[in-house]
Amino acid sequence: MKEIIRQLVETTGPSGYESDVRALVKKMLKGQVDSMKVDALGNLITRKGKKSKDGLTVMLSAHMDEIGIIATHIDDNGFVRFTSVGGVFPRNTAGGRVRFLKTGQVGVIGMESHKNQSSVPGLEKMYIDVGASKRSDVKVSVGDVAAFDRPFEDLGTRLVSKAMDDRIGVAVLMEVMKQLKTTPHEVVGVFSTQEEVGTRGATTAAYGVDPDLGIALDVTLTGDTPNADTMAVSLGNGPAIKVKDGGMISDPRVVAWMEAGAKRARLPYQMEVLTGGTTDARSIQMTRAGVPVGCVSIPCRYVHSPSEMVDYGDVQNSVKLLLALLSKPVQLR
């Protein structure tokens, strides 16, 4: 599974520009699912299994996009001004490298002279240095999109990449769709677009799928680093079952069902309460007349930075938990 993760995270796909990631997922899932289609927003919608009398239409959603930047202006000296595509934090940005999708141009993010070394200026005070001395030398145009450029690193039990959010969820969903052999449900695996700019892909996908139950697969923060904000999630302690985040409250029946499933399968798990941020589950929950939802979260350090870190055991146990949950009828009480 590590090789699949490496290929996914090293394929670029900022919000709205997920086509290369989608093509890779389609290639890897060919012959492994009952059907695949791409909708108007670029979501890849896969299906497996048929809905029995005791079954449901279950939508699993993991987003393909990553955060990035977009060029807004190029000055006479060849420096490129930019703004964010998704939640780009200035503190994680200066000194980073980006690669533009259209031309492959690489640049380094610099910032204007800043007297106060204890604070970080906003993105409006930053620029991209592509090594040019004048505007005509720049192989970038206004409106060109770039992704952060860092290699995947395998540290054994820990994996590091600039795009674990949410390619690790994509990897988990791919494994679930491949390994799921027997289920009473119609399982719809949605590889969604534009999550980082407002869970847009999942909004339209959920409307089309019209599920009976929705589960998002995404990363969550941890509280296990020095002086971290208090949070009862740590790397290596298993997948996290989301209770609440900044945009959504999981259906308590879904939370109880997930927790019981983890205990029955003797899998490690954690309970997650995230004070900010949200996932595709929010959009699924709000579709049509409403859908009961939950979320399986992969603990991740340094989210929205060039070096997001996950635990490989948590990844594998996320797959096992979802397979255990989907192999039996769902009873929400």
The other form holds:
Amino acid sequence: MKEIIRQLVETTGPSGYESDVRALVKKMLKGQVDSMKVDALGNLITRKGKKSKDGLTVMLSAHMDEIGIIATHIDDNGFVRFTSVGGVFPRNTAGGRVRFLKTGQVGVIGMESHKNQSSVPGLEKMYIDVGASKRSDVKVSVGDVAAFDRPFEDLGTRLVSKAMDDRIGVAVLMEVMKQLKTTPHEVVGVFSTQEEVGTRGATTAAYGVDPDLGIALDVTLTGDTPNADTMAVSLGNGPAIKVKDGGMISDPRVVAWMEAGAKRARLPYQMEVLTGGTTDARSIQMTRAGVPVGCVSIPCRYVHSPSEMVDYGDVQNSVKLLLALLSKPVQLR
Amino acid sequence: MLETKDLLKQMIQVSGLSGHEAPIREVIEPAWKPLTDEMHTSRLGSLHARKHGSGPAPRPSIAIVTHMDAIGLIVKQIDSEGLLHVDQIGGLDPRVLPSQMVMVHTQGGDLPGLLVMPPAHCLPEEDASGAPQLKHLRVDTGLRPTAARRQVRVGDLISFASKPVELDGDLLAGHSLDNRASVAVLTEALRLLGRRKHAWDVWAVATAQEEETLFGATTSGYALRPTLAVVIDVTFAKSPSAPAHRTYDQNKGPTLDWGPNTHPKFHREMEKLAKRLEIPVQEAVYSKSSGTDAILLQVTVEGIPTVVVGIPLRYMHTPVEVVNTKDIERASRLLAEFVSALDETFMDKIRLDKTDEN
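Next, report the structure of the form predicted together with its partner chain; the form predicted on its own has already been given.
Time for the whole complex; same chain goes first.
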């Protein structure tokens, strides 16, 4: 799976500009699913299996988009001002590099003079230096979108890159769709758009799919680094079964089903209570007359930085957990 | 009303935190069963009960919507001493949390616990004075570390353990009166409607998840497609040092809340009826958001004309919320009268384009 992960994270696709990621996923899943279609918001909706008598329509959702930036102004000296696409933390930004989608233009993020070392200036005090000496040399226009530029590194057990959030979920979902052989369910694998700007792709995908059960596959934070905020999730302790996050309460019946499934399959897992942030499951839950939802999270350090780190064992166990859960009828109680 | 008061006391002794409403739903279900004709639970756990009207089918319907979920805590981590670190479900006021008695709901059963805080001199300097932040509070169940890790799991829920207290002057105190006081209003209204004729169908709705997401309301609205909706929720009552212009009196009736989530003509009709029947009500105004289920319910499907009724509550989002049962009675009477007055002309009466044509 590592080569697939590398290709996914090294492809760029900030929210609303997911087409390269979608093309790659489509290519990799060719012939491996029963059907594929793209909806009005750009979600890639893939299906496998038929809904049997005791089966459900299960929607799995992993978002293709990543955080990025968008150019807002170019000054006479060729410096590009920008704002965020999704939750970009200024503290992770200065000194980083970005790559513009349209032209492949690379730029360095610089910062206005800032003497106070104990505070971080906002993005409005930052700019992108594309190496131009005058405005006419700049191959960037207002409205052009760029992604953070940082290659994939295989550290052995741990993998690090930009856009692990949520290409790692995309990789897990692709693997599940490929490996799924027998299931009583109609499994709908949604590779969603615009999650980082308000779980927007999943909103329309869920309306269209009208599922009986929804599961998001996304990253979550960990509490296992020096002086981290309290959180009982660690890298390497298995997929995290979400109980609650900042925007969604998992259906307790779905949580119980996932816990029992992990135990039965003898897979490691951990329980997740996340204070901030949310996933596509939020949008699926409020669709139409409501959908029971849960989320399988892949623990990830340094989320929304250009160096997001996951554990390869957690990734593999997430695939195994989902395959185990989807191979049998679902009883929610 | 006596029966409903007993029900309310029962309702504020069970948990049913947002997203986990089964314990409170199981109390409301048997209470509504004899008062309604059909009942089911939504896919998100909201309770829907219909009382058929006497008009010709297909009948229009009015949904009376009260959220049943409560605020509380959730286990975030179990530390090496066996103490529980917590996160909040819904908006809690951390100033009132230290030294509360709580109940930890584990998979093996309920465990009593205490919400405790370290002595001030053991806290970081910036946190040593004033109200402690939630991150410094712990729940002590008395269990040794190994036993705590065996019996309690991350994600277990914690609810307040305070018992109902009757105070002088028709006052009832306890946790989760937000919003079970309104569930009591709805239940009492159903009881009154049992003795009155009403042409329209009534959907009694106890919603899930109001304190966190408002998703119970919007999904129930989608499923039931009511013609009209009334949202009943608690509002801020006058309390010590609270400014008069931001609070409402207790024992002066429910508030009728005017603002963007409110359908103006529907609101005026309810106001007129209250005046005609001499049921005391208070005019309340909110600037942007009513802070209730009406926010999402109003914009569900093609839009649902919605009004917001408030029950004045003291000490909201604490374990000692206080309601005046007279306000519950008045609100339920107003609702029952309103429902039974609904006829085939009502929707035309509240048409927003009506004045355009005149």
